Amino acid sequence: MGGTATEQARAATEDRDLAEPVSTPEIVSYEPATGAEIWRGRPCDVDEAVSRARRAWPAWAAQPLATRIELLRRFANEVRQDAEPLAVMIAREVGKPLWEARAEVDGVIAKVETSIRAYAERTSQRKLDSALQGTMAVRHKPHGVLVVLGPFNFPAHLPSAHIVPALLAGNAVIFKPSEKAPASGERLARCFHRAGISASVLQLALGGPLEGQGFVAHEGIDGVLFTGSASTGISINRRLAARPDKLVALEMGGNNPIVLWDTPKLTDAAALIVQSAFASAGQRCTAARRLIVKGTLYDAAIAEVKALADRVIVGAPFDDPAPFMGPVIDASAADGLTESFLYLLSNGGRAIKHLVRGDESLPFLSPAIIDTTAMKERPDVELFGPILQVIRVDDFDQAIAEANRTRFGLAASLVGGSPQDYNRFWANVRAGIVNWNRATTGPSHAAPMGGVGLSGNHRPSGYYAADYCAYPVASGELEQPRAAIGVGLR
């Protein structure tokens, strides 16, 4: 879910590709860390996958709620079973140190547990009882055929958020998982298979963006579950603009805000601050683009923040000792954030740390803080990596102006502060997640994960999910017919 300061280019060519779709050679997967080729495989059928999804379908959907859910536990105990070497394929494939991996696979096990009690609570079955005018209940029925098109920096969890309710639902789903995470894609699909769930209702479907593109055009396809970056999700979203009867999901990035005001401690506040922009190398929706500081604070707390960012080790997925951050996941995205910052120096933005890249034959980036408050425009575009634009402003109204500054919504967070300020800044920023003395990263399962503007549609997945994953149905019942007309008969 990123860009770069040419986003709005991509966009253009994004948007061109799906007018004026290629063929997808075979997919090849290498590790970020080392370069090595670690998978490759063919596309697949985009016509076949769809026929065989929607023949599956009925059966899956006619399955009682309990069977759906004794077997999404299974696929559970599958994954706690393949923990390690599921972890390991996270690791290598996207670069990401091996704790991190760990800690990703612990989230796609609980996520099953966290979704039947969303389903139970977000859709459970209502009945009203009325003696003359019978029975009116609410039940949820299943959209049918979902395709699920996962993304590259959490490509076991992000997915399984949108997988896991969308069967538990009574939907069978297509799973495409992005073109430089398929191994991990593949293993994940494998837990759910042996498991009991059929490769026809969980479906793997590997590709490209020509295979997105045609699930996304796809007749059969009954609704999209993307998480991505907004540019491909506006793409998205156009093409299914004149097609109301299609779902539409979307997960998208952001350009965060942090704001840091009046607290004693700094050094706790630092942390929440490299923490929230520099977390798998700054490859989340949720992190931090944008440090917003209170004048009177700037000089302490940016000591303390560059500080700890030059404690950051960045290293292999496998290193000892264990670094905090890996790689972005390629050369590509390495070049187009060295641009990025290069674009910010020289127009107004003063380097506090550098972005260095130690071997320009990998997409190794050093942290990097670069104040922008001089800058006539600051570009509202999400970097998809490791760094942080710090803007100093004089008062609070300022700093939630400052805030409100982009055209995304997904978190936004406030360290310091008083209550009464807390309180002003969650009703006024505009954001899915408003924290206070916490990270913009790590969202609660419990809890809806979404945004507003460019970071999403209203449709936040987390634990909302449910809403999207089954439809309302209203019913007034009477088990025999009894009607009068008593107004306007002769």
The other form holds:
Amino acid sequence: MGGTATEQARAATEDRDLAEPVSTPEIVSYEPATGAEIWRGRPCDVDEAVSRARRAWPAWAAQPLATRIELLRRFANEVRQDAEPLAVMIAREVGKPLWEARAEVDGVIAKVETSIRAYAERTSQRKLDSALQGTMAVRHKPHGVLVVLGPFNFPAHLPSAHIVPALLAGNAVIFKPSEKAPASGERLARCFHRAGISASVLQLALGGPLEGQGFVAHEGIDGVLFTGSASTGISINRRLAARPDKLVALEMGGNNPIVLWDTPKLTDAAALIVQSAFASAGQRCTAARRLIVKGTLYDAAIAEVKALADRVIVGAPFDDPAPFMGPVIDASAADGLTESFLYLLSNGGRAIKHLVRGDESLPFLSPAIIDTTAMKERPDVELFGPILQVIRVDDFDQAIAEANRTRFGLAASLVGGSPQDYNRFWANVRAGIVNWNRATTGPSHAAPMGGVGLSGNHRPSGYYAADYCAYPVASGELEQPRAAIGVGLR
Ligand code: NAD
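Could the form predicted in complex with nicotinamide-adenine-dinucleotide (NAD) be shown next, to go alongside the form predicted alone?
To see the whole picture, the full complex is given below, headed by that same chain.
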């Protein structure tokens, strides 16, 4: 989400549509770490993409499930074969360290088997026999043509977390990667095509917000599977408010808390906090934005966290030694984060570790930590970058109240504390991911992935993506008609 803290607060709160996006004759992708152009291309024709997908869908839906499974396993193999070039492309295009881009590609591969299991488990065919009514069967059908709108931060893994379950269920998919990561999207799409899934069944449609809006509003689209910012998600939701017939799955951002309570293991706690706040330069939906810390631990804990954050290497994706984190996605994101940090500073925040941009021409930012306990009003926005706010509290009730002081509800972690504390935390904190002594980031493939509040619309992805990719059909079935009307006849 770009812009300053106040602008973002407005964007995520106001009941208004986003500014009308302007059409761009070309999409150009730049390497954040160097500023070099790496890709350019023309945006798609939305009408043409939709009619092509509509024509392809019935034949794909009619394929036996076993065929679709086989083709998706071939896709996993294609990604395996292309793993290193794909990881290099992701690292270049979004600036994440190569080791992290490799882990993203591993995630894409693993997702296929998990999706196959999830489809079988969550949308399995069931028959409920009853002597009088014959058979009652529950089966699932695909929706039709779904558009997947991808974010920039995991340009392969997150789109494929929608695409794979959607194809498995028998939908045709139009995949519009983020305009900030078209080259990674294109490379991912090629793996589907090489696996034998046609370019009409899984269609790559390049474009930005304008094309995104075009798909959302298009009559020929049966559903929108979106991962991105809350402001865009709200705008999509509003656009489809009068269309309950369309499937809308929104995976949005968070203002995630990590609560530090009694623990003798402050060094481990600091590692979890730094990992949660600064992995991917803070550009993860599950990143910890707010560290809520018990007053008596404050000095020792903050000293540990700061000492570790001071050791974090910020660098380009292919640097040696490998960096912990790379740049943020672009100059406008770096400018917005800098302004947000200054806003916090000038409104009662106390810097523990300043946000530093070493080279004004590139979007590398250092990890930053700021104590915002004294702020009268803390903007409840997602600062999508390496800024961790610290809030000091006296007791556990206050910690839970602080954790819940947000309209979002994606991820929350308790570090330290007793089993009783964790029980209270789990029961009272509103979030789709609630962890104990684990980072807020790095959700499991085998679990649902979604949030409450402004973080989603109750259609979690991850293991539960199978649920929104197909709809259940209940069928009462008898081999022959057998009926008689018992009352009310002359
Ligand atoms: P974004 O909202 O700017 O863009 C996401 C996608 O939506 C892009 O493909 C974009 O072109 C498209 N889009 C933009 N405006 C649109 C409109 N008006 N109508 C239709 N489509 C439109 O998000 P981003 O900056 O690429 O990604 C970062 C955001 O994604 C963060 O807020 C992060 O928290 C969130 N995110 C959420 C999850 C999750 O699983 N909950 C995962 C990763 C990222």
